[in-house]
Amino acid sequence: MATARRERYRKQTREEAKAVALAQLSESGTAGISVNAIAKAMGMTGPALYRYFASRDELLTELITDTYRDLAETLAQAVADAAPADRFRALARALRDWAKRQPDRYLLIYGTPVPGYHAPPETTEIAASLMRTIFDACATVGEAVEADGGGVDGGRQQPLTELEAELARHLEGAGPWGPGEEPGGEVKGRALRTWTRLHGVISLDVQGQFTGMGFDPSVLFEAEIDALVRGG
């Protein structure tokens, strides 16, 4: 019973430390995260908190894995709740909504890399599961276009572009897929274009780069979604 109490206290202390770290992140960015400052805010000494996190990098890893996991779960739920033809749009909108609700966490994983920090394997594994959701949603775009007879030449299979062929070669066997599940170069190309273009708009938006330009960034975002669905 005493062991269970200690474990509960340890978990509570770690969660409190992460909450304080997120507040520091909001105020000063990743450079402002300090184990000693977190300990002071919690009424502890620095050495005492180091019993819960061996280093700042360990604390950052916890924040990053929590953030990736939260985003992955959010996108997976959005896709699961949508009809097949709507999954791509649902994923894109859920990504923007999540980033707008918590821009500091968004920039933690998609902003400027933390100098000297190297992500451990567990963070890349979670990021891979997130990408699997994106690939699956991108695959439904092609299915919807083919069902409508859309696309070039009425939806008939087109030769791979140079980018798609390169991705098919470079990423063969390297993604989060089981046997027989790996998508082709066309879906990989669409997923890469989707990820870069949506993040381009979202990153500018959460950093306030559209402020004062006189238009609603959500309109631009929806236009990007429409263009990606059309293959533009």
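For the two forms, the rigid core is made up of the largest set of C-alpha atoms that agree within 1.5 Å on superposition. Bear in mind the structure is a predicted one, so any value in this text is a computation, not a measurement. Residue numbers count along the first chain shown, from 1. What changes on going to the form predicted together with the DNA:
With a cut-off of 2 Å and the rigid core superposed, Gln207 has a Cα displacement that reaches or exceeds the cut-off between these two forms.
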Second form
There are 2 protein chains.
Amino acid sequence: MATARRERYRKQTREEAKAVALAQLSESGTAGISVNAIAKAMGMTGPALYRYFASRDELLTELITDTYRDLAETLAQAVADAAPADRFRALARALRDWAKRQPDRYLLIYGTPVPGYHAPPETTEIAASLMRTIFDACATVGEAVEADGGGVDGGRQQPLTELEAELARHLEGAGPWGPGEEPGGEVKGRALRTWTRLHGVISLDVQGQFTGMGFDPSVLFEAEIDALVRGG
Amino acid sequence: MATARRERYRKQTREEAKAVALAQLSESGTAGISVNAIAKAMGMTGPALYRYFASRDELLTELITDTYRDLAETLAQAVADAAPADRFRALARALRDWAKRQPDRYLLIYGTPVPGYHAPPETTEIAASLMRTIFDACATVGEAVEADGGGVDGGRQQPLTELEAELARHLEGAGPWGPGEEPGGEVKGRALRTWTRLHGVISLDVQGQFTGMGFDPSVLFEAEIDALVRGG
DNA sequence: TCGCTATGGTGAGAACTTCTAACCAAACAA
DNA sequence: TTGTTTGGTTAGAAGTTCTCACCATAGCGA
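Structure of the form predicted together with the DNA, please, following the form predicted alone?
Below is the whole assembly, all chains and molecules, this chain first.
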């Protein structure tokens, strides 16, 4: 039981390996992560690392789940720190800031799936938790319109009946809502479409598709936020 | 001059190699494309293919430019076939259909950038041409509102001044408009934001981020189209 | 303190990868 | 017929992931 030192050491070198892997990731992308190179950078030979990670894929998985957790915490924190009325704005900005700070990590979870990689069930759980945070904040979008805008029926102008009907039926487990407090298709649709819009500009930005166009992507993002909170 | 047979043969085997590469792409992703494996599948040894492609990167570049061209043609055709009022709807649906039919090719140009790959200037030209087609159709979005909607000032409800000011200054070369016929920031903003919204749902769909949520992504896409043409 | 075991490291090597070099045969041109 | 260009081969260098056999050492109980 007093072998805590060993476990501590083990965890420590695993963390160091992942840190080096992250550095490689931002330099040469997903494919640039090399077990051999990581080991060499840590001052040991290649096969030694296989005492800590069964395979390159396991290391990748660890990187991905860590990223999910980090992003989820960051967003939850941002939401918690914001005034209730600004929750969505805070989440949106926190999401983009995080993505811009570490583009490769954003692409690690929301980008092109890694070649032969299949996410273990453990990963999807963490992913769902992250989605819960995002959906929760996105669902509040447009509620501001209800407050100062129209009458009883709130900010609803045009019914998105098809989508809402579809979502009312499905999106059960994946949604952020526990059993019983599940909202109608309207809220679900708002959350879903808000998320896709945020991802649209963030992903294009992070992938560098805006470079050369000469405008400031953050202005575009702010405009999209404004349009979203106005219910547009 | 009568060496046409040789050139024809050369072009033919290049096409065959690219076809095999595309098959590998859809099976195992970008990293799964192996020069050796392609050659073997074509009935020759690995190094032989280096007579046709200087490197793996050159093959990838060819794949990418081909994809740009293919998508550009597809979209241009769809737009040309549609009635003027339906141009945007036609483009949006053609874009999604194409992406769903060959997800890996969509990700090849709009997904996570390939590891060590740097696009040659030739590529960016073709990409710009594609953007021209997309922006052209996206810029028409909301014009329908002007027709049956409001008065002289059209479908403009809230001014996105910041973004429009930014775009009025920049987005010169990248825009789809020739010198002289360049529109104001308003149209530019509409096109840009429309594009990012289309990409948002298409990319998440193509990357499989909707799987497990239980709803039909095409319904979401149609809802997004509806929202867009209504100026929302 | 002695010895055992689990752990962490090593080098060798198999099976892949891209890509170069040397060589050979066949097709085309003069 | 002779010469050159082109397309193919095998060999091999340098890299990758990952397995295996071996060895040293850290921490444990007796």
